Amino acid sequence: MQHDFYLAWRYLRHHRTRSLILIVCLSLLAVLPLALHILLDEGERLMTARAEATPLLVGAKGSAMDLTFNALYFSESTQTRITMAEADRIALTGWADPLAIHARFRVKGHPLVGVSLDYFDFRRLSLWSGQMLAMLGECVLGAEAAESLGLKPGDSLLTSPENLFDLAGVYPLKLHVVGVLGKSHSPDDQAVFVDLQTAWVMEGLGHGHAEAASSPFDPADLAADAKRVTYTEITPENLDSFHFHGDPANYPISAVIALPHDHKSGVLLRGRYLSAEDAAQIVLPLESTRGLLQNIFRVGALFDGVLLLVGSATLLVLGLVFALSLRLRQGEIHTIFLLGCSRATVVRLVGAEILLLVVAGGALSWALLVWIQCYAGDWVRHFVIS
C-alpha cells in the first residue's frame, strides 16, 4: 500500500496543474457552506450582543429597525429626527438615563457621532491614547478610524460639507483629534465621537464671530478667497465667542438610549409611548435584530440550498475529470497489466491518488476556514453591520 501512495504522489506532482485545481475545487467545496455558516454566526453574536447591551431606543416613527441600525451601528438613515426635548421628557419621568445621539454626518466615510460622555462609560470604551473631549471643536477617534485615517491625537481632521452647494453658508468644520480609543470589536470603533454642541455647530447652530478685518478692500483678496478652502476652526482664543441661538431643547438628534433603572421602570417608559399621537416611537434593539436575524437566516438556508445544487454539479464534474482522466491514461494503465499487475492495483493507485487529493483539499479547507475564523468579526461589521 506504500508503494501505492508513492505512485499516486509521484503522478499528482508531475500533473501539477490539474491537481492544484481539482484541490481547490473540493476545498472549495467544504468550505463555502461552512465560511457562511460562520459568518452568520459571527454576525447574529456581534448584533444580538449590541441590542441586548442597550435596553431601549427613542426616535422619531417609522422603520424600528432603521432606527434601531442609525443608532446602534450609525449607519446612514433618512428616518425624520427628534430633538432634546425628548431627552428631556425622558429625564423628567425618573424612570431611566437618556443617552441623547447625533448621528447624520459622515466624515471621509466614517460616521461622525455626537455623543455626551456617559456614552463612553456606557459602552465601557476607554482611551488608548490622549485624553477624553473637554472643549468645543475636539473629536475623538475608534480604533479602525484612527488607523485608517492615519490621525493621532494632535492632528486635525476636517469635514467634509453635506452639500457642496449649501446656500446657508454652512462651512466644513476643523476638528482637533484629542484621543485614539481602545479597540472595542464594535461599530464604536468605526466612528469618530465629537460632543453634541459641536455637531450642532455642523447643523449650523452655533457660530462665532471673527473680528472684521481693518485693511482697505482689494479685489484681488477676493478672487484668492475664492480659491481658497474656507472653513470654520474652534480654538481657544475664539472658543468665547461661539454661541447657539434658539430652545436647546429644539436642536435636532437622530435617538436616545433610554436607560431603565429597573424592568418596572422600563415597562412604565414604553407605556409613555403607545398613543398614536406621539411623534417619537420606543423600541426594543433586541427585538427590531431578532426580526432582521430572521430574515437573514432564511436567505442563509436558500444559499445553503443553491450551495447544494453548485456542490453537486462541481462533484459530477470531478467524476468527469476523473473518468476522461482514465481514458487518457489507457497506455499506462497498459503498461501495468504488462508489468504483472492485476485490475486491483489500478484500482489501488486511483483511489490513493483520490485520497490524497482529499488530504490536500482537506487541509487547504482547514487553513482557510481558520483564516476565516480570524477575521469574521471585522468583515461582518465592514460588510454587513456598517
The other form holds:
Amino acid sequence: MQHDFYLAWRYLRHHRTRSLILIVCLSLLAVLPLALHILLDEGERLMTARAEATPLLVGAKGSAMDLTFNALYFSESTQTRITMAEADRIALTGWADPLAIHARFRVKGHPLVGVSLDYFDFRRLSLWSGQMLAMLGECVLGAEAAESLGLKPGDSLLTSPENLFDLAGVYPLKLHVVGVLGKSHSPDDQAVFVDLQTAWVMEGLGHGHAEAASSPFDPADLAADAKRVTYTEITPENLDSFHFHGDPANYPISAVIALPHDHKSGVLLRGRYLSAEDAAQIVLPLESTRGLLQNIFRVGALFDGVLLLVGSATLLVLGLVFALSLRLRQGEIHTIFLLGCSRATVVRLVGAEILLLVVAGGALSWALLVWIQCYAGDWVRHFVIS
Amino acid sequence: MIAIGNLRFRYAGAGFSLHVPEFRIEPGEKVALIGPSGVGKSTLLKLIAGIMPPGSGSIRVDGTELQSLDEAGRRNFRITRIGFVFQELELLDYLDVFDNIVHTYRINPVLKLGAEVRVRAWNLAGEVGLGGKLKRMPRELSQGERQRAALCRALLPQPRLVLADEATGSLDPRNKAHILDLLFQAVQKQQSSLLAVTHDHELLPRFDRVVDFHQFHA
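Since we've got the form predicted on its own here, give me the form predicted in complex with the partner chain too.
Shown next: the complete complex, the earlier chain at its head.
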C-alpha cells in the first residue's frame, strides 16, 4: 500500500499542472457551497446581533428595512427624515431613553454619523486612543475608518462639499480628529462620529461669523489656485461665534434608537406609533432583519441548487477527464503489466491517485474555508452590510 | 533451463501462427535468436516469460511447466525467475532511474523492496555506469543510458533466465558492444541463461549458440 501511494505521488507530481487543476476543481466543488453558507451564517450572526442589541427604532414612515439599515449600518438612505421632536416625544413618555442618530453624510466613503455621547455607551464603544467628543467640529473615528483614512488624534479631516454647483451652499467643515475607537467588529468601525450639533453645522443649520479658511496658496503654482478648497473650521477662537437658528426640535435626524426601560414600556411605546396619521413609525430591528434574512436564505437555497447542479456536472467532467487520462495511459499500464503487475494493483494505483487528489483537494478546501471563516465577518461588513 | 515441446500459438483473429516443435536452452547457456521481423521471435519470448498463455504444447522453464500455472502463478513465476529486457525499454517517464530499476519490487507484493535490494540496485547501477544518474529522469538520459537502466531493472531480481528482445537494436555500434558486454557479465555473474533476439549478425559470435527462427516458423 505504501508503494501504491509513493507511485501515485510520483505520477501526480510529474504531471503537476494536471494534478493541480484537478485538485483545485475538487476543492472548489466543496468550498463554494460551504463558503456560501459560512458567509450567510456570518451575515445572519452579525446582522442579528446588531439588530438584537437595538430594541426599537423610530424613523420616518416608509421602508422599515431602509430605516433599519440606515440607523444600524449607516447605509445611504433616501428616506424622509424626522426631527429632534421625535426624540423629545419618546423622552417625554418616560418609557424609553432616546438616542438620536444623524446618518446623512459620507466623508471619503465612510459614513459620517452624528450622535450623542450616550451612543458610545449604548454600543459599548471605547476609545483606543485620544479622547471623546468635547467640542463642536471634533470627530472620533471608528477603528477601520482611522486605518483606511490614515488618521490619528491631532489630524484633521475635511468633509466633502455637499453639492459642487450650489454656490450658496455650505462650506465643507474641517473636522478635528480627537479620538480613535477600539475595534468593535461592527459597522461602527467604519464610521466617522461627530456630535449631533456638528452634523447640524454641516447641514447649514448652525454657523459662525468667522471668515472661511482656504487651503495653503502657493504663488509659484498659479494653476493650483483653482484647486484651493475653501472650508469652515471651528477653533477655540471662533467657537463662540457659532450658533444655531430656529427651534432645535425641528432639526433633522435620521432615526431615534429607543431604549425602553422594560418590556411593558416597549409595548406601550409601540402603541404610540400605531396611528396611520403619525408621520413616524416604530420598528423592531430584529423583525426587519429577520425578514431580510429569510429572503437572503431563500436566495441561498437557490444558490445551493445551482451549485449542486454545477458541482454534479463538474464531477462528471472530472470523471471523464480521469477516464480519458487512463486511456492515454494505456502504454504505461501495459508496461506495468509486462513488469508483472496484477489488475488489482493497477486498480489500487489508480485508487491511490484518486485518494491523494481527494485528500489534497480536501486539504485545500479546509485551508480555504479556514481563511474564509477568518475573514467572513470583515467581508460581510464591507461588501454586504455597509 | 528452457524446454519447449510442440508449442503452438495463434493470435485471436489474426493470420499469424507460431509452431515450435522443440527448443531447449541449457542452464548458463547464451543463445541468440535470429530471423526476419514479424516471424514471432518476440511472441516466443513472451510465451516463455508467461506473459501470454500458449495455445497448446509444453513450455518448461527452470523445471516449472508454465501451462500448469494460472495467470497469477505465471506472473509470480515471471517476476521471480525471469528478467525481461523489452524492445521498447518500457521505462516510466514519471520515475527517476532508481525508481525505474526497483519498480518491479514496488508493484509486486511477492517481491520485497528491502535495504538489501536497494543496495543491490545501487551496485548494479554503478556497474553499468549509472551510479551518478540515479536521480535523473529517463528523458534526461541518452538512449544507451536508458538501455542500461532497463537492463538493471531486468537483472535486479537475480533471474535464472534473462530474455532480451532487441536489447541493442537502437544503439550505435560502440554502445551495442558495451550493453552486450554488461549483459554477458551480469548473466555470467548470476549464472543465468540468456535468450536474446537480435538482428545484429556481428554480435552473434559472442553467443554460445545461434538459433534461426526459420526452423520453427510454420
